[in-house]
Each structure stands twice: as C-alpha cells, then as structure tokens.
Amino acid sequence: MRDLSAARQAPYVAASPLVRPLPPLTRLLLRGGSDALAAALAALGLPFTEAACRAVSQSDRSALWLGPDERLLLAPQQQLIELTELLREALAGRAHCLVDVSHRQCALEVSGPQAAVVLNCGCPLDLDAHAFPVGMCTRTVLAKAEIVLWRSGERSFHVEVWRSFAAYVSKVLALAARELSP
C-alpha cells in the first residue's frame, strides 16, 4: 500500500491572524439512503437528521450534510481505521458508497469578529448569523475555488478546500483580512 503521509501534510497557507490551518483529518464521503446514513451515524455516535445544510457533531466527530443522500464525515486523522471498521459493520447489507477523501482536502479555520466579512469578500452567500447560523454547512465557492463552508461557532468557520486550492484560498482570505484591517 502506498504511503500517503506526505500527501496529508498541510499545504502552504498564507499568514493571516484570521486564518489558520486545521490539523489533518479523516474525511469520508458517505452516500446512501436514509437507512444507511442513519445506521452509519449511529455507529459513529452522531445523531441523524434530515435537516438540509446542517452539521452534527459529537466529541471530535462531525457529519456535514452535503445533499439528501450525502454526508462528509470528519474525525481526527488517527481514527481512519477505526471508523472504516465501524462503518463496514454498520453498513453491511445496505446500499451505500463510502470513499476516503482525506488526501484530497485540507481544512482552514477563519475566526474572529470579521470572519464572515472576510469570507464574503469571495463567497456569494449571506453569512449573517441569521441567514447562516451556527451549525449550517454547504458547498459553495470562494473566489474561484469550490469549498465546503461550515459555521462552527458564532465567530468561526470551518473551510474544507481541495489541497491544490488551499494556498489560493488562504491568499484570498489573507488579502481580504488585510484590506479590512484599519
């Protein structure tokens, strides 16, 4: 088996007080019917919800709603084998697709009182807390890159971005932060 540890190292992220790279994560894309999704989330200790564009979290695991039949499962990097085994048992006999995309993406945190404003410099969504509350997540764009955006706190956002776009996205965010600073 090929060693992917080098591929999972954090890519370059432009320096900014509002943007920081998050530690490497296990990322599993799960597609299936509501029975498969409910079984998988129960096995991971996460509540099942069909509420659109919402993330559920418990301890250090999260599931982000990306579509009616699709969830992005996030957990610490060292849990990959454990999660894969749990999900293999929980999904046995259920139609589903489970793909490890840990090597494809990385995560950034954008936080601070100006986090939503900085993100809105390149993201077309209304990120006001009333329109995009804590726990909301969606696929969107930031400048010219596709991202998954999750409001993880009142003043913090979790940004999932393909590794090849991480430097670009972080530079866009750093530039926006610099433009907004007094």
Given for the second form:
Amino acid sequence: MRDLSAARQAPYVAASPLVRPLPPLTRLLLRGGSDALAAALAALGLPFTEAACRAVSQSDRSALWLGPDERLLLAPQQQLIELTELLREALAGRAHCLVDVSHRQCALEVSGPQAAVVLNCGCPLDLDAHAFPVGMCTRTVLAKAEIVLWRSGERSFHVEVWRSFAAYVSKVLALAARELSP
Amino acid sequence: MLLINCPYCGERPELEFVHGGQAHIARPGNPAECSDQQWAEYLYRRDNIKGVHAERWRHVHGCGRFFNALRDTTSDQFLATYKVGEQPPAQPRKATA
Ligand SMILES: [Zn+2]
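Switch from the form predicted on its own to the form predicted in complex with the partner chain and give that structure.
What follows is the whole complex; the chain from before opens it.
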C-alpha cells in the first residue's frame, strides 16, 4: 500500500503568541436522525442534546453540534479504530452517514485575554461571553475561510480549519494579534 | 451588518447565508403528463414581487439547513423566517423601513 504519510505532515501555521496548532485528532462527521445521533453519542459515553450550537465533552471525547442532524466527533488520534468499531455497533440498522475527516482539517487554539478580539478581526459573530458562552460551537466564517469555532474556555477557542486554509487563517489571526499587541 | 434569524441557530450575520430562490414551488407530481409550457413554467418562471416575497435561504456557513423567509424586496427587511414544511406566518409584522 502506498505510504501517504508525507501528505499528512502538519500544515503550515503562522507563528503568533496567541495562536498555536493543536495535535492531530480523530475527527468523524456523523449525520443522522435524533435516534441515530443519540445511540452514537451514548456508545461514546457522551450525553445527547438537541440544543443548537452546543458541544458536549466527556474526558477526551467531544461532540460538536453543527446542525440538527449533524455532529462533529473529536477524540485523540489513536482512538480512530476504537471509535469506528463502537459506532459501527451502535449505528447498525439505523440510517446515518459517518465520514472520517481526520486529515481534512486541523485545529488551532486561540487563547489569551484578547482571544475574542483577535477572532473578531475576521469573524462577525458576537463573541462576548454572554452571547457565545463556554461550550458553544458553530460553523462560521473567518475572513474568507470557513471554520468551526468552539469556545473551549473563558479565554480560549478551538478553531477547526480545513488544512489547505490553515496557513491563510493563521496568518489572518497572527496579523490581528500583532496589531493588538505593540 | 444585516442579521438573519436562522430557525435553528438564531440571529446570525448575513454573510453566513446564501439565497436559494423563490420558496413554495411544488414540483409537478408527474412530469411526463406536463405540457412543455407547464414544465417550463415550473423550471423557469418566477414571481418578481415588489414587496413581501417568500424565499428559500440556506445557512451554508452555519447549520447548513435550508429554511424559508419572508423578505420585503423594497427594504431588504426580513419579516419572518420559518422551517421548511411550515406554512408562512399569516400576518408578518409590517415593514417599517
Ligand atoms: Zn443555522
């Protein structure tokens, strides 16, 4: 089998004190009705909620709400086989679509007291803690790229970006951070 | 920035959305029985309303869902948004602008 590992090198990320690349993750995109989603999340030990734009986490696994019938499942890289086995069992006989997008996108963390301000240089959402509390997640735009934005802490955001956009997005963020910190 | 109220996500900036054409256009049940005229009307003929227009919109950079909206084409004001399959609200609030 052809070795594709060269294509899986970490994408370029512009250096910035507020932005750092996160380690590779297992990413599964799951679509289905409420019963399929609930069964899948239960198999992964995650609580199921239909609340819009909310992420649920349990130890090192998370499920991000992307749409009423769509969840992005995140877990450590080495759990891919384990997760797909669990999901295969839980989803048997239920209409669903499960896609491994682990290498399609990569993750950046934007953190620090200015994190929301830096993101707002390219993202039009209201990122005030009341409007976008910890645990909220959504697909949105950052400058000219589409991202998934997840507030992982009061002052930290997890940004999922398609790997070919990682250089662009990180440069936009680095530029914004440079403008803010003399 | 213009805010659009996604029925799933709430108020979101306009640039997360794409316009999807006129809403509530039913595909003929049996296309083979349509005359060319009827089929062309279904495919191509659309209203061009000056005033309140029912439209499809998609929250493409958000939840990805299609939904319907009542928009005043003279003021670009959104009067109501509602999920696909629902009836348009009977009495949307009057456009003020
Ligand atoms: Zn939405």
